[in-house]
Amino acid sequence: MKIINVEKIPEIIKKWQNDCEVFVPVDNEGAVDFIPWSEGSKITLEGNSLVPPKKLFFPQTETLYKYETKGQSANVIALEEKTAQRIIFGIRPCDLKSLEMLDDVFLTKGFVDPYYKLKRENTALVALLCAEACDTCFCTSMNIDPGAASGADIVACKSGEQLGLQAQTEKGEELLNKVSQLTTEGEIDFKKAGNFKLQADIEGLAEKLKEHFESPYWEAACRKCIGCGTCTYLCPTCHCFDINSNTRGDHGIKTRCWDSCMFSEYTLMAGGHNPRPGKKERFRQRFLHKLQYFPERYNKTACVGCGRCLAKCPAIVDITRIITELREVTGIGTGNVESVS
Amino acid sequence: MAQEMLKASANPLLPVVCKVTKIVDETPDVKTFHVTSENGKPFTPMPGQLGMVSLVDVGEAMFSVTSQGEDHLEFAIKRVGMLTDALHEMEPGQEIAVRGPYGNGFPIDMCKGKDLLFIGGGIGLAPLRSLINYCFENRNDFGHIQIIYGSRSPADLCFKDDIFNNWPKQENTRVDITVDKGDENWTGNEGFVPQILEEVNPSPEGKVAVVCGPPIMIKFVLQSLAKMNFTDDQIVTTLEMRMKCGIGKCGRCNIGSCYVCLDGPVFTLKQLNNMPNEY
């Protein structure tokens, strides 16, 4: 293992900058983003940023093609590839575990999405392990490990003032070379996060789902969300986007953006039919996706426990509440959960 | 490596530019427009696909291809939002964009060798058509043919050359029609589809019954082809959804853990019976 004093991670950074760029996590006015490094930037390693790192494999808003129009006439352009290699330093083992849920959606069946797939291949992943736990965040109970990142090339956690760093590809081993005047040979004591405040237990309950769609539980658990949408933006596995065209004069450029299940346009077809009508239809299709038609499509639940959803709600739906819940409407008992004074 | 991922052949989400070469007025809200590419024909689906279809400045939507020849693909519209109504202000000679094909289609294999009873009302026609026209180019492949079709009034009739002349012209085919109420030249049928239905009195036996209609046509068709005793593996349709990508990422046009842009349109009742009552 690699060691460096928290104080030099800015080296490392710089280093790595002369032929990349570096997505960091940085306070900013309270809430934490990842940005480009850039000298005086304040990397925090402290928590979680408030918008999962998805923003970077799969963009808020992003341009797909350039159109023309001309009287009769339109003409598609495709975009020109960017090539330049990407780091995420700092990213979380819940996050890095969301990518594998976005890789299924956004590369398998049938279709590869060749913008998020460039992104993916050109981005190197610095994972940080968790030391401690958010109050909002319960990534055990969705089977995820704090103190293991499977996927990134490069491991890293912190012990008091020392961080220590592990390849775990060629691509991490080559990132090391590249700093290894910065770092020493070394081991440091890590202890990864236990005693979670939160916790669920989603065991046997996918299978069990399917038999109360109709029941009477999703009208009374829906009353106090009032569809906002801020648990489907802050959420690290959500993937659901809209297509625009934005058009100035004779040219314009085709967009896609985040889109929500939760708001009534989501789903409203022209003609005016919407199979999806009301609020509890729409906060169903959300934990129903999540809990259930995921499981079912990918083998996977489509949480990772990052807890953002429920620590910004408005309206304070806790997903570890609703499933705990769902497991007594679904009678499979309240399952293995762990009293937490 | 990564390299002209985002050009056309490799980008599943950049449409081909095509040209309108003929519009077809079927009835008040209904055109057919027929679409070109540089190339011909931007994609070859099989009956029952999808195809997005976009004017770039405005928007897309997906639609059936109800039909293609050699170098063309056609999409009847019924003028219902937005990017409808701009769609049929366009002339021939507009360009738009095109994506596709998307989705399974219609079951061909399941319905060689049976006799094929298509039910349709209104626009739902459209994708129908694209069924009936495989099924008279490929003749031997499949028995007897019974199409029973209706809409509101004779001049919301869609495809109206291949109702009354080119399909009951078909060896081993029978075509009825009907529509809600006449007008002072109507001379045809009166009625809603399920009561046409319900006087010719198909049998079951070795037949596969395609349905697609407005959605109270197909409550009460299901219900009649209940009393004649199809089973529910014998009855297809075929869905519509609000869609954005086709390529099953965008997220909206799932009916519990399917989605209909990749693993439907198309569905047996059977399979519908095991999905969440959603669409």
The other form holds:
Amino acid sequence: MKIINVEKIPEIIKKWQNDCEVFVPVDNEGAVDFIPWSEGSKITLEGNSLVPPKKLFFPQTETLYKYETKGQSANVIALEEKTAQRIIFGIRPCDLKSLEMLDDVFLTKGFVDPYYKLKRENTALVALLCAEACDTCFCTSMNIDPGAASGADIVACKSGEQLGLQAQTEKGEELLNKVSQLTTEGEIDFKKAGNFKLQADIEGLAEKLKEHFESPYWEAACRKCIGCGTCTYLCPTCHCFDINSNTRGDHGIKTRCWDSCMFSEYTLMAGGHNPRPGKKERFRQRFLHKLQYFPERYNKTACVGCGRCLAKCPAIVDITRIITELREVTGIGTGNVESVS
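Can you give me the structure for the form predicted alone, which would complement the form predicted in complex with its partner chain we have just seen?
FYI, this one's just the chain on its own, none of its partners or other molecules.
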């Protein structure tokens, strides 16, 4: 393992930035976000980012292609993708796991999204293991180990004023070789996060939910939700999007932007029909997608226990509580569901 003093992290970042763009978690006016490192950036190694790093692979707004029309003919102009080599420094195990789920969506089942694929291929991941759990974290309930980072090129762990760096791939070895003069060999005493305040038992839930699409539970559970979509925009696994055209004269562009299943317009059809007309249907869709539909299609629960939705929901809709109550509704728990009101 390579060891470096925490105060020297900017020197490592600066070395790496000679060859590629490096994104780091920075406190930006009270909200931690992954942004390109620049001289003087104050890297935050405590807690997690507010906005998940999925935005670096699946941008909130992205131009797909240009087009032009002449009479009855149209011509599509592909954009030259020039995504530079990048490094994401400080990605947490939960967000790392979320990228596996986005890979499932954008790279499998017979379709490959070229925009997402290029960004994934050109990005090295330096994961930061978790030594402390936030009050809203429950990643262990989602079978995620806060002290491991499968899929990262380099695993980093912090203990006191020391940071340990261990390469897991050839790409990771190359990155550490570039900064070998700044590091020393050794080991650090790292203890992963434990004693999570929140728990959620998902065992057997996906199968049981098939029988409860029309359960009266959904009417009760959705009452305090205000449909703002905050949960979906901050969720590292949510991937709903809309595609828009912006035409000026004979030329235009197609863009993709984030959307949300919590918005009434998301399923609104051209004739005015909406298969999810009310809050209950949209609320149900969000949770069934995460807890039933995604597991059925990809054999993974589409939640990584990061807790962002709970931390920032203005109505304090708690997904761990929803899971507990759904277990009771489906007969794989105990108690009642009166508390949802």
